[in-house]
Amino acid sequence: MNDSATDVLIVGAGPYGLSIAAHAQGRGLRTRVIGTPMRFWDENMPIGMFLKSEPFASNLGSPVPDRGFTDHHPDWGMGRPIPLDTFVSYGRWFARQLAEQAEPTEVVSVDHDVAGYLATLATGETIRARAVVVAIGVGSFAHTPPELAPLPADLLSHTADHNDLSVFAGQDVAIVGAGQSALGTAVLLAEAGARPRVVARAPELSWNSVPAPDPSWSSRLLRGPQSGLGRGWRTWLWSEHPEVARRLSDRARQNVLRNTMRPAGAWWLRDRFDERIEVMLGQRITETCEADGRAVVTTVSEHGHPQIVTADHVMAATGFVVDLDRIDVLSAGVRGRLRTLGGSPKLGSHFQSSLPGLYFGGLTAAASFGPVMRFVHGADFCARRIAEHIASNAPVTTAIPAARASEERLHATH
């Protein structure tokens, strides 16, 4: 017997879950939230880290106006980054907007049959839901490149493992990666009074530029707009029009996703990259191993030179990768029934999954609907097509009371 049901039932409560829920809760779909709000910002991002999205390109989802950081900060503009706690707030400040509040909580299963989504939380409870949201963020899919694998666990780690960084004060640190998570971690490293070392493959290290807006009709027609991905005709099209890369052929789309925001550090980084960070460029990571209880890496250089490079501890700044199997809260009978495209579910118009019900938001929804599903800036467009698949399917029963309370929320905080 079911403790409860629900039209949806959303799995995690970072950006892209607090969107959806907004959103399916303005349809007035019956919404459960199942997550500590922006848990994974809060507990895994660097303590001193600034966002690399400008302000007006990191706005929450929500059917009701003046929900948007922008709208929380006005005066917050283009070009001033946007501290992690600052935007730890924004989300949690969003949170206590909906009409039903996310649930600190966790859900452990999720299951299907004939009558539709069977989920088991943390707390015991058992929801059945004619609909489900993946919305897990990144944390599950932390990749560490196989050639660091021969390193124990207390000598390597992935840059989202942590929160505190002073822990390695006084130490070597090795990171492996060249882009905004590695040296941006070097700096805050560096800054907690480690010694940083950044290892890489390429051959030298990029930044993006300054943004500033641009009134000038000519240079905007050459240049390209500015969009949440930065500025340039592709990067609008991409970040402002995802539905358009759905269309594309899965090589083409896995073309945009290689080729557009290649690893780059943010401008305001640059000036505290410094010399108390040292850089290995072009290097080729063959082989790691433990001596004397340090890490030992060795690379060659594109010319073919080895070096050793031994450190007290090395961090993957390497990203995220996609990998279903990783869903584990998904059963694997849901999960064998996935269509995919590589390790991501293939997803519909509507972020639909093959099995009927279950949509993905967010990181896994990027093989099907490009890179700006890596970021808070596609999580609008992702909420807005999911609630309105799901309540274009069924009859909604709480429409009025939903949407009213949701606006009587936002009013009482004015």
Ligand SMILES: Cc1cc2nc3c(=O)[nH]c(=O)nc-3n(C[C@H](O)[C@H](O)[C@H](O)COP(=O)(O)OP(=O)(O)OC[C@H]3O[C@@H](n4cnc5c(N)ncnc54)[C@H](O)[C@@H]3O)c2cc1C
The other form holds:
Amino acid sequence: MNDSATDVLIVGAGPYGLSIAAHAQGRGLRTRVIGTPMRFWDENMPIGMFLKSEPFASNLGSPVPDRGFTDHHPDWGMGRPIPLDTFVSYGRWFARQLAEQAEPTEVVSVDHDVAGYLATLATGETIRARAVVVAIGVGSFAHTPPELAPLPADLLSHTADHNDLSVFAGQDVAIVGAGQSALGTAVLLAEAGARPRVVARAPELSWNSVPAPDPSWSSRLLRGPQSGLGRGWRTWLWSEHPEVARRLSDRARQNVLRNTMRPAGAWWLRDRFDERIEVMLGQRITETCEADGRAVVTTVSEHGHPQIVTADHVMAATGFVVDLDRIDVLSAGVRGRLRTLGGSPKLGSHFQSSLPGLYFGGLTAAASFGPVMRFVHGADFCARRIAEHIASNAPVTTAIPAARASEERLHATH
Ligand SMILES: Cc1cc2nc3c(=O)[nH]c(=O)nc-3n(C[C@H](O)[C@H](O)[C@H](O)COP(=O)(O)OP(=O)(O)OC[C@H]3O[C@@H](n4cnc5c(N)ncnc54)[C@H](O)[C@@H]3O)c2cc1C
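The form predicted together with the ligand is what I need now, so please give it after the form predicted on its own.
Expanding to the full complex; the earlier chain stays at the top.
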């Protein structure tokens, strides 16, 4: 296919990519958003799951006022969990409202030269863009603890590898972790007829409290306001003002990331978490191996007592850790030019990386903007900032040479 040119190329069509597309298009930028809308949610989260985020914290971002989840579902109040398929349908409805539609293919590579960015799609098409936004979500960063590595692939997986947990009916499944993903997966496995066992380092399970939709003034003053990430003054700051988190020292921001929204189960999951689920807390995994086609997991308790667990399958519910080297859609040359914070790109106040014209949204931005970037609630802030920056730094691209001029302008203003 022939080369084409655009102002903005967005890699990924999840909540962040779609929100960034809406804001970029709202500013008159020519925008290509590449990816099947809501694919990760549709294919890599378990059927039967409910969102942990409240409806008001599950809005995608748009300059058009009626595009939020709560606009689309006006009767969906606080305290009513959203089923996964309802959220996927909402995201796909949002995608259909875009002026330029998301394209259900993949970006296979992004490179950079004097003329700007050059992206190649799985269709073979190449696209020149003066700005690229990486909104690839969490899927590339699934983290499995190294202690589990000796297990063969058929005995070990990550929660993000699964959509249909009914394939585990009748099996013993050890789930490693104690956050919402571990506890939610355990419940869904039990409901699907499997025998789940949660194995965690945490000494006890934590559960979120039931949200009070309209607390008294005194309670609001004392406990802090309700925000997208939960209740509390600090939580409100990181949730509603991510620019403040960006101005902290890297070390202080790391602490905020570590201590905001610690692993806990959603309040509505607690009643479903019953005696069908075995729980082993305060356990550190020391060794794993395969024996007679089953996984053997050796743990040691806080008091030094060893235990052995066998299972038909082990599932890591151990989250996602950003690692720039895993963003293989970016060429090695592009990755090599990025300043980093831990394994994440270091971003400026408009989510721009150290390579002018290259932006990051979602989990990859959390190291710079704090915990809200791990959640849908951060999408509108991120999208507004990126669109504003791209629009204010260069005129709309009409031909490839213009991309070169734009890139130089972005460089000058970074
Ligand atoms: C089990 C689970 C439950 C969660 N529940 C909640 C919740 O209740 N509330 C909440 O706010 N957050 C929740 N999260 C976090 C959630 O993942 C993020 O909030 C959200 O997905 C961020 O949106 P995103 O667009 O950055 O990422 P994603 O939704 O992951 O979207 C990125 C998309 O990019 C696509 N992509 C990747 N590479 C390419 C490429 N090269 N070309 C084209 N497309 C590409 C992927 O297929 C994916 O569809 C949950 C996460 C998990 C794992």
